[in-house]
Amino acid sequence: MAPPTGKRVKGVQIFRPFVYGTTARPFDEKTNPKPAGIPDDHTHSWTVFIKGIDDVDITYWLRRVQFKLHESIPNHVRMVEGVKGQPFQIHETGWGEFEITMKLYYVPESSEKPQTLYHHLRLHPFGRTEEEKEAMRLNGGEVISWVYEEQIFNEPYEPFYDILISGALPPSASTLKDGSGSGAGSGAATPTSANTPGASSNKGGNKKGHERSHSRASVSTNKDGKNYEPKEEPFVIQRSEGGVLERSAMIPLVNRPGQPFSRETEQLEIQKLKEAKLKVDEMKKQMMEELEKKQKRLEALKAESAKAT
């Protein structure tokens, strides 16, 4: 963890939403043939990541990430450098399954201290229901257990602040290249100022094609010691193809194949809570009339037992 420079952004709390996991497939020879020199008892080819929502990069502040896998399985602690649009993943093959550890390191200008994550290995089809584990079966037997997240960076540096915000627009952006509004979040929350850059948490995406430059310079000195003018560093916002902003907590407005994770989901699963909910509150009904008849009949035989002595 490289020492703070400069002061802490008070009251100001920024989001990055990242997915992890696994996705295994078994061994066949048509669709997934086993290759020469693996083992006569692994059964499945996995693959363990992070990556950024709809696959943008997040090297900007993540840096590196260690995997600590089964000690029987070579070299399993291994360190994965971050590289830009890539997520930081490990291949692997084997038959059994086990709970890998995942430990981020972020980038120095954050001066955040590593954290880490925990997550099962599942190489066979897994669901709450027979009709979950049926549908894995029946795509090929590929079996995707993933996790959305989201980083929070709780009163960031300014230099580390600066970095998180340089993909969201402005709030005097009001139309992009396409025509399109830019309903940009840069998922920071501050409780003083609407207007300050990143304040928005909106996360939903827009159509892709907009894209804007940020320069953020790097300070320099001459021979004799004193400053120049800094050179420009541009950095050219573009949008993924589910209209996800580089650099911003945004997420996916619908579903695509490989992007499980999106508005769309996020409105299904706060139908599935809702459904619950109406599901409880009738048992919970059920239950108090069942109990009010209870209460009745015990208040009957008591009376009938007075009269009885």
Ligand code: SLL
Second form
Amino acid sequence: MAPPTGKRVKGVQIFRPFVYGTTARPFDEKTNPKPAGIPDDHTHSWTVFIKGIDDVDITYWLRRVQFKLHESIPNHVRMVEGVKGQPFQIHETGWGEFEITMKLYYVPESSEKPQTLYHHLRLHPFGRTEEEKEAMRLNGGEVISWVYEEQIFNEPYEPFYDILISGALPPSASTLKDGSGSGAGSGAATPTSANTPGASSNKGGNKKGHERSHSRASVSTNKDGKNYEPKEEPFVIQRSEGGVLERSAMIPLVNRPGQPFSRETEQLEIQKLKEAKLKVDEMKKQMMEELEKKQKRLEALKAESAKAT
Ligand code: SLL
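Since the structure above is the form predicted alone, I would like to see how the form predicted in complex with this ligand looks, so please show that one next.
To see the whole picture, the full complex is given below, headed by that same chain.
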């Protein structure tokens, strides 16, 4: 951890949303053939990841992640360095479920201590009924266990605050000359788009939600499951406001105790504004009528006084 630079920005709390979890797929001749050299007892391929919502870059605040896997897995402690616009992730194969430890290391400007998250690798669907279990199988057998999370930076140091509020770069930025972002992850982490968890829909996603009590919303991916596709862009890259390119991902659908900001609230506000506008329109109409009456009376009085003189 670097020594703190500058002062803390008092009274400021900045949060950055992210998603973490696992995506597993059973080996299958047709849909997921077992690569050569994988032990016979391995039944699944899986990925553990931490990434931004809609794959937005988070490496401007998260520098590296140490994944601690089950001891039965060779080289079970792995450090994955951030690569701009890419998820922090590890692809593996195996036969059993276990608890994965993820230690998050922040950028040095933050002077923040690392933080640890725990996540259970799910290979098998779970649920109270067969239907519930079935609902967890996506895209030909994929089992996802994803959690939406928000990283809160309380009173960040000034230089880090500047970094945070300048927001994320779109994934396309990683392909441009930038100096950083060249730090490839550990051997195990080969970021490919083929198994990007964001590429599947979120049906059944985040069902368990027991990991963190303040997980606020389920994972949101485009309906059509599209990843963010960078267009041809000029060299000046627009950073997103607030670190997410898709702002709607930040607003939960419904209210919960202690969490009053949602689409529901938004709709209520819109309704209130509509009603208020109707009322104002009605008042305006009345006043116009009144004004007209007064205008007429004034005309009449004027005419009368003209007669009198
Ligand atoms: C269980 N308690 O019994 C868990 C342990 C261990 C999973 C699960 C080995 C992979 C490899 C593997 O899948 N370990 O050999 O590389 O379910």
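Keep in mind that what you see is a predicted model, and the values were worked out from it rather than measured. Positions refer to the first chain, counted from 1. Throughout, rigid core stands for the largest set of C-alpha atoms superposing within 1.5 Å between the two forms.
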Discussion item. Please determine whether the C-alpha atom of E269 is displaced by 2 Å or more between these two forms following superposition on the rigid core.
Written reply: yes
